[in-house]
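Single chain ahead, written as structure tokens, the form predicted on its own.
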Amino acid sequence: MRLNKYIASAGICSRRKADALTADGAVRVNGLLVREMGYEVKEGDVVEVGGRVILPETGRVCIVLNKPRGYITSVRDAQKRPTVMDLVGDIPERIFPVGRLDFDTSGLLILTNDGALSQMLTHPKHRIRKTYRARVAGVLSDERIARLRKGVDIGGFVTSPAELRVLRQAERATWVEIDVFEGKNRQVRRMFAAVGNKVVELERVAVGEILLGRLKEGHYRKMTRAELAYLGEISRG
């Protein structure tokens, strides 16, 4: 396996960035500095990047699911309601959802078998942006928008300043895109409720640089190498 592909498959960075790391003298193989871009990693080779031994990701599963409304974000449900695991039943590995989307919220949900990745994605210190598109009842006034952008009390917790963009305004409804940086239970719905607008529809369209894109509702896809590299960069932080 070419050196840049080996580094990328370990979730360190993209292949292009791997070439740059190699050129900068950050890569060693079997203790020796390697600057050859096309070096072929052989079985038994020990590869280090920045002084840390790396291994290609084998056995790790990371997928992006477009969760439909009406599914519980849980491995199982005592009330026998449909769970997101019903949508990924053909994956043999034991995966679990990272964070939650509530029963009536659709959109991007990450599932993995990597506990460290899950912890990293949900830990507040990383302030990973979650982007939602919402339809809220009524007009969203400038004053209410300002409150959301400043941070609102959702019941004993004041949210971080949100980034909000109005996509469309009608007489009885407003369509918005909002970025939040925490993962409190039903946070976006509670934020809009705090300023007097009820959320009618809610969809998560991105987690950081991982995008829902054109993925069909109820379908899933594997994360790309670029997405895994992005997560690797966050973890090194």
Ligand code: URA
Second form
Amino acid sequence: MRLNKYIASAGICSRRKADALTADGAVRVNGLLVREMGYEVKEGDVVEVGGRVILPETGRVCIVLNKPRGYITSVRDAQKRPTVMDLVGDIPERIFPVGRLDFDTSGLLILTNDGALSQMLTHPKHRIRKTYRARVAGVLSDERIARLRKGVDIGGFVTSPAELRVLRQAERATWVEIDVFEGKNRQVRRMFAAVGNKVVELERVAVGEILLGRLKEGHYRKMTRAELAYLGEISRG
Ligand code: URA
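Okay, that one was the form predicted on its own. Can I see the form predicted together with this ligand too?
What follows is the entire complex, opening with the chain shown before.
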């Protein structure tokens, strides 16, 4: 397969951009710089763009799952509880979840067989926005909202500024949407607990520009080309 087609099929960019990257010296095959646009990629060739190994679409699987509550985000569970892998059992490639959602959290979970992509998405330096919808117990006062926005101590770690929108306020519950930029264990639950509101329901609705949309609970879809290109953009910084 021609080099530019191979790069484009990994969702990194268009073929034209792939040619430009090749001319710029950003592409290596089997560790060697390749500037020849007509290069034919052979089976077994390892292609790197900007220092990262890429996988063409044929080998790479990136899916978006709407995880229901009551599933463990793990490839297997010693206690034999249902895992997210039970929901993607018909995918033959060896995919694994990127990051983790709690047993009781629902929503957007990415699964892939691309280790580099997984590392990129979870690496703190990229500060990828994760958007959650939460129902919390009680009223969320302005003072608490201000604290959450500024950053709160969740036990040895102060969260970076979060974005928070109150969607609905009732007498005994508040519905909010919150954007966080780290991925600490049980972060959103711990953030609300730190200001005195218990999270009752939690759903992740977006990871960066990848949106859960109308995907039904327990269902999955393949990422779109636009989503793959967006991930390619982030990984190139
Ligand atoms: N924050 C949490 O508290 N739980 C999740 O599952 C994800 C983020």
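In this text, the rigid core denotes the largest set of C-alpha atoms whose superposition between the two forms falls within 1.5 Å. Numbering follows the first chain given and starts at 1. Since the model is a prediction, treat every value here as computed from it, not as a measurement.
Trainee: Any CA movement of 2 Å or more for A10 between the two forms, core superposed?
Mentor: Passes the 2 Å threshold, so yes.
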